[in-house]
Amino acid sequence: MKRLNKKVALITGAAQGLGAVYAKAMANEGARVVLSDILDCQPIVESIIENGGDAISQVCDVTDNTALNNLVKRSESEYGPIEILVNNAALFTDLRRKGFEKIKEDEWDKVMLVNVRGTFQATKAVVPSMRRCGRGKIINISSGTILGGVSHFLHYVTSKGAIMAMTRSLSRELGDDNICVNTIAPGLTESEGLYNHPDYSDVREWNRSLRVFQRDMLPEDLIGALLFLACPDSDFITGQMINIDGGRLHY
């Protein structure tokens, strides 16, 4: 039997990049996946169905409570209670690296709105469904940048540090509900949005040189940890972070 057989998994920010990879991987393990994004996820849904998986999608802004509640209602109507939430939606590739003094307050607020409040709001919308299910797995996406510190990216790094703090606190609040809350912290990953990003052309080689495994990090390198945290194998693990960066940082 597949590890996520018939479990309902909601992935935010799933129209492209890492979110789409997460959704396909979970569908391959038998999950009924619900994809959401501010963009249309239907091409990813069609790809999953063509490969024998089960998926639906809905356009949803994670900072809009009405949209989130409608997404949960549809998910429960078509599949049943949600057991797995992957909080992937975030601003990253749309941001440019710059000194902190050049970051405008409205840009700072937008990053915090999507990356931090969006994770909070999506979690708040989904937890009642997990309680109806009697169990749950929340997988937040932080970043390896919070471990070593990265200059000229203060808003993003700060937002991802908040995700780890949120994970620790939520794990304690939700333990009595049999809900595990954990975080994955990826290193610099060769996602769609990174390929042509002008700020990272000169960073790749430097990152590779610092890794134990001196190669580019690929989206597929995150799948093992994701599935582990989503499946029953990790039922006694909560409030933790798995750092995945090919050995660049040791903590």
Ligand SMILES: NC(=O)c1ccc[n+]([C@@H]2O[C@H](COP(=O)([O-])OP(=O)(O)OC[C@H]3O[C@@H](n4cnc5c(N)ncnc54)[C@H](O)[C@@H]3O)[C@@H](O)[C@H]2O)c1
Second form
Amino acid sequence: MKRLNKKVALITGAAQGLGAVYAKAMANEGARVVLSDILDCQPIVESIIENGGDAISQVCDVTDNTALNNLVKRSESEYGPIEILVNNAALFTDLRRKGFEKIKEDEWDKVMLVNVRGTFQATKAVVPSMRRCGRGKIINISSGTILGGVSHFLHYVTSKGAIMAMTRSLSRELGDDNICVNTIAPGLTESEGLYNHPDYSDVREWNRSLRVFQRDMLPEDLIGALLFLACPDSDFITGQMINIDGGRLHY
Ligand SMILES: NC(=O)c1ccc[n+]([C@@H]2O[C@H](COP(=O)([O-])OP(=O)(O)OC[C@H]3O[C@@H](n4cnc5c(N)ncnc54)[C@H](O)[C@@H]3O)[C@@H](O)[C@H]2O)c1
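The block above covers the form predicted on its own; next, return the form predicted in complex with this ligand.
Zooming out: every chain and molecule, the one shown earlier first.
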């Protein structure tokens, strides 16, 4: 039997990039996948259905409680209670690297709003559904940048540090509900948005040279850990982070 057979999985930020790859991988493992984003996820839904998978999508901003509650309502009415939440939506490829003194306060606030508060809001909207399900798996997407720090990206790295802190603390509140809360920290990964990003060529070679496995990191490199954290094999693991970076950082 497939590892996520008929489990309902909600993925935020799934219209493109890593979120779309996660949605396809979970559908391949038998999950009923709910894709959401501020962008249209329908092309990804269609490709999942063409491959024999189950998926629906709805436009939803993770900073909008009404939209989140409607999304949960629709997921439950079409598929039943949500068991898996991947908090992937973030401002990432929309941002440019710059020295910290050049970051304006409104840009700082926007990054915190989407990356930190959005993760909190999506979690708050979905946990009641997990309680109805009787179990749950929350997978928060942080970043390897929080481990060693990187320059010229202070708002983003700070927001992703908060995701790890949120994961640890929230895991302690949700144990009695049989809900695991874990984090994946990807290294620099060639998502489609990053591949076309003007800052990517500056950091690509440098990152590759620091890895034990000296090649580019691909979205598929994240899938094993994602499925592990989503399926019952990881039922006694919570509050943890899996760093996936081809051995770049040892901590
Ligand atoms: N690609 C990498 O190297 C890398 C490394 C570490 C962590 N990450 C993290 O992985 C995730 C995906 O990265 P990606 O490379 O695919 O980036 P991306 O920028 O292509 O994807 C982010 C997605 O989030 C969506 N989004 C933005 N604001 C939103 C909002 N308010 N509500 C709902 N959706 C919103 C965007 O539309 C987009 O589809 C992000 O959390 C990113 O921080 C990426």
